[in-house]
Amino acid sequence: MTIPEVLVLGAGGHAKVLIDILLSLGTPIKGALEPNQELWGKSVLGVPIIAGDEFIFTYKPEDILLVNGLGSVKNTLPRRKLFERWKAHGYSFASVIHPKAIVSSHAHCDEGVQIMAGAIISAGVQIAENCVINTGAIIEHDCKLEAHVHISPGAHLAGTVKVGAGSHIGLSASILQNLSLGEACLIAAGAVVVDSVESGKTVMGIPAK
C-alpha cells in the first residue's frame, strides 16, 4: 500500500519532533510549511520549508495528509484552529506515534494525535482528535481526553481521569485517580491535582489550588 505523502505544517520545535519521528517511521515528507517568509527556502532536519499554509490547496484532501506542527505552551487554542481550518477544508491530519512509544491494543486514538517517544498509553484509554501525549507522559488505564487537549512531558494521569476540550496539562504535572478537569483547563508544571478543577481554571502547586 502507498503511503500518502505528508506536509508538515509549521517549523519551530514541535514540528522538529514530528518530522524526526517520520523520518524514523519511512514516512514521504512533502515539506512543512511556515507563515515566516523569511525561513522559505531554508529546512529542518533536511525536510525543505517550501511555503505557507496556503500551499495545501494545490492538493486535493484525498491526495495529502496534514501533520499538525503547532505546538502549545499554555494555551492550545492556535493549535486548535489550525487543525479545525483544515478540517473544514476537507483535508485530513495523519497521527504520529513513535516507534518507542506504548500504547495499548485496548486504547483508542482518533485523528491527528501525536504520542512521542516513552510515552505509555494503557488499556481503556480513549484520547480524542488533534491530543498531543508528549514525551515520556503516562496515561493510565480508563482515562478520557477530549479533543485538543496536550500533555506536557513527563505528566502522569492515574487512572480513570477525564480532561476537557483544549486543557494543558503542564510538565510533569500529575493528576490523582478518578478526578475530571473541563474545558481549557491550565495545569501548571509540577503540579499535584488532588482535586477535580472547574472548566477555564488555571491550578498550580503541590496540592494544586
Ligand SMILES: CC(C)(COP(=O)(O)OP(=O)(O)OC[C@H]1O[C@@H](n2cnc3c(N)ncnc32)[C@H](O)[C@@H]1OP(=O)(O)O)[C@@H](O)C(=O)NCCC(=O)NCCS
The other form holds:
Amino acid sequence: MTIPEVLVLGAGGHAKVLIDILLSLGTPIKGALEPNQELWGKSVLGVPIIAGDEFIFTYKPEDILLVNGLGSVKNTLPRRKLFERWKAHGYSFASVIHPKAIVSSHAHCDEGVQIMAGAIISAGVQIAENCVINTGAIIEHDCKLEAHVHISPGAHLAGTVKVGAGSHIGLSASILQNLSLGEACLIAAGAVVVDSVESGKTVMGIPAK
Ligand SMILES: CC(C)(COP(=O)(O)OP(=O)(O)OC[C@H]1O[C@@H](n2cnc3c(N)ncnc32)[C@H](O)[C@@H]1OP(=O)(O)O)[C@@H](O)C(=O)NCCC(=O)NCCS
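What about the form predicted in complex with the ligand, after the form predicted on its own?
Whole complex next, starting from this chain.
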C-alpha cells in the first residue's frame, strides 16, 4: 500500500512534535506550511518550510493529506478554524498516532485525531475529529470527546467523562468520573474537576472553581 504524502500546516512547537512522529512512522512529508514568509526556505527537523497555506491548492484534495500543526495553550478556536477551512475546500486530514501511545482496539478516533507519545486511550472511548490527546495524557474507559478538544500533556480523564467541542483541558488537570464538560470550556493547568462545567466557563484549582 502506498502511504499518501502529507503537508503539515504550521512550523511551531506542535508541528515539530507531529513531524517527529510522522518521521518515525516513515510517512512521506512534502513540507511544512507557515504564514510567516521569513521562515520560508528554513526547515523543521529537516522538513522544508515551503510556503503559506495557499500552497495546498497546488494539489487536488485526493492527492494530499493535511496535518493540523497548529497547537493551543488555552484557545482551541484557531486550530478549529484551520481544520474547518480546508475541510470546506474538500481536503482531508491525516490522523497521527505515536507508535508508543496505547490505544485500545475498542476505542474509536475520527479524522485528524492526534495522539502523542505515552498517551493511553482505554476501551469504549470515542474521540471526534481534530482532537489532540497530548503527551502522557490518560483517557479512561467510555469517555466521549467532541470535535476540536485539546487534552494537554499529563491530563487525566476518569471513566465516562464527556467533553464538549473545542474545550481545552490544561496541563496535568484531572477530571473525575461521569462528569460533563460543556463546549469551549477551559480547565486550568493542575485543576481537579469534581463537578460538571457549563459551556464557555473557565475553572481552576483544587477542587476546581
Ligand atoms: C488558566 C490559564 C488559562 C490562565 O491564564 P491567564 O488568563 O493568562 O491568567 P493569568 O496567568 O493572568 O492568571 C490569572 C490568575 O489565575 C491564577 N492562575 C493562573 N493559572 C492558574 C492555574 N493553572 N491554577 C490556579 N490558578 C491559576 C493566577 O495566579 C492569577 O491569580 P491572581 O489574579 O490571584 O494573581 C492558564 O494559567 C492555564 O492554566 N493554561 C493552561 C496551560 C496549558 O494547558 N498548557 C499546555 C499546552 S500544551
